[in-house]
Amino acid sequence: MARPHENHREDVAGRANVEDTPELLAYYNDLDRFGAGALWTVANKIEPWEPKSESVPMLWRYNDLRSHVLRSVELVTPEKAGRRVIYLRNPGRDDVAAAVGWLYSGLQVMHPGEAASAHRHSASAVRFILEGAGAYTVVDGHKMTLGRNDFVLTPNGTWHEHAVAADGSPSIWQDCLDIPFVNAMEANFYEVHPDLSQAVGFAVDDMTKTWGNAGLTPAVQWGKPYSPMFKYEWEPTYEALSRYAACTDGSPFDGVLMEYVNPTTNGPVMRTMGASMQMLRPGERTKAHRHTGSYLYTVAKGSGHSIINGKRFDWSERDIFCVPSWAWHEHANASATEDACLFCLSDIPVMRALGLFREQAFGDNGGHQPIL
């Protein structure tokens, strides 16, 4: 049987517009029969006139899901779950199982006492770290500990597992991960720790403390294609944004907006995934743009508001919202005297590299969309 045939016309020089006819119809049913079909029946659709982005914007509010996070607690063992996470569904991409683009997202929980076991993946993936206390992840023998607000990496191929100390108390970070991406590259792969966990062969933090200082480079080498910066803290962090804020006027579309970079080449932490810490300034109100690449925004601190394709949505600390690619989208700081911080965990890093990167501004109406 003919599958169901779609032609999408478009009255314009230079774009398809073929008009149906009973012998067409009848050759493409042909044509289906051999596994091809004729260009000009879908060219339109497959080559838009700008970015169609299937994802929706979205906010996903912390204290609405907390505490269904943590009844997960009390449903499903880590050992059995393999993660205990919450993931974030974006309906129009259900289909993945992303919460915007190509990225997907969740919100792990775990109590005092619990491990995780270690695994590896083709997919790379970074935490970022919302409430708790003596939580710590291991990557390839390399010992972390979390703190709030805390950006951790754990880049594809290594081995990371995840686990809270017995006298710490119930944690709970974000996970993203690029998984939706490398398995439409249909180039995933996963594998379980054979002992299920790994030794520790290196000082607590030691990743942070050997390049995380200021500027300083150590003499050690480093081949990898990813940051050897484990863990970025929120302390220096929000420090180095403050600095920078004294010193600058910041983008009129981001306010002041600093990049987590890799310190052995000052680009992205990892290839696949770039992640910024942004702050908007008492009253701030950035103006609108759009871009290429989806976005994926953390509240780390303050509140406030953002307008996405012209719907307002409403932010406080620990809520999460994303932007789709090609949606106009612009912050504001609801605070007359304190800061709002955002970080934000994005695709650009592919958009860059395979030339896909175009932004543009909001040109009408002083900079800002209407609300819709």
Ligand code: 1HN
Contents of the next structure:
Amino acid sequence: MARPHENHREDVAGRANVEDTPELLAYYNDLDRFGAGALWTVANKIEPWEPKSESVPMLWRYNDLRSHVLRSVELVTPEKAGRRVIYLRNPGRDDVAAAVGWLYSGLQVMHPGEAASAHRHSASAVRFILEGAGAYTVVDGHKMTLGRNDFVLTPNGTWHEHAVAADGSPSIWQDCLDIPFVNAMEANFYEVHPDLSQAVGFAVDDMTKTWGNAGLTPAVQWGKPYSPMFKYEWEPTYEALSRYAACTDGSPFDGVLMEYVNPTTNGPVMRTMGASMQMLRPGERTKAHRHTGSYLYTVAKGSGHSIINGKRFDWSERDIFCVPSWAWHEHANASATEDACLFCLSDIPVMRALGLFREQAFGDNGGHQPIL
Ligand code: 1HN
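Based on the form predicted alone presented above, generate the structure block for the form predicted in complex with this ligand.
Starting with the chain above, the whole complex follows.
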């Protein structure tokens, strides 16, 4: 059966604008029968003038989701579910389970004494800790204790498992993975650990103690294409932002923004996803800009609002919101006395590596400045 005929015409010189005639419609039908089509009917659709995200700006309130995340503990076991996770849905991206763009995110809960089995996959992940005590993750034999606002890497191909110590408390963290991207690349493999659990082969938190030392690097080689510092802790992050804030005006678009880096390269923590922490000083309100690449923001501290493509989203601690690629956005701190901090997870490393990063300030030449 022939597919319904689509014809995306634009009355602009240099764009396709062919009217349908009985002869052409018959021709399109003929092409369709042989698995082909006429480019001029779809050219304007597949070559938009600028990025058009299918993702919708969204805010997920922690207060709305928390009790439902905790309820999953009564409903399913980690043994049966693999991971107890409530994932964040974007109405435009349900088909690929993306929270925004090609990024997946979810809230995972674990009770004291529970453990999730070890596995590995081609997708990379970060975990950002929202609440609880005693949680830990093991990545390739390195055990990391997890505190509030810490974040942990589980890069492409590394074995990983999570647990909460018996004397800990119910723990919730945010998972962010590049699964939709890796699936779009049709390159995702998945493997369960043969023993379901890894032996811990190193001192607890050794990677952070080895690599996270105020600009000092150990005299050891690290040949892998991701950061050896598997865990970045909140206290040194906040201290770094506070120190930097005391001697900079910051960016008019981003406030005081610092990138988490691979200490062996100064580049992003992983090849597909980057992370940063952004401080909005008391009363600060940023100017609007837009760029390619998708962003997931988690409110680490404080409260405020963001305006994304003209819509206002009010946020407070532990809420999560997203900014789709090429969406205008600006942020405001609600407090005149306290700073606010946003943890930002993005696919910017992909955009930069592939030469696809573009950025524009609101009002620049009325938006008519050439972007390419
Ligand atoms: C995964 O490995 C974890 O390791 C969480 O905790 C969520 C969602 C999809 C695929 C793999 C984890 C995941 C995931």
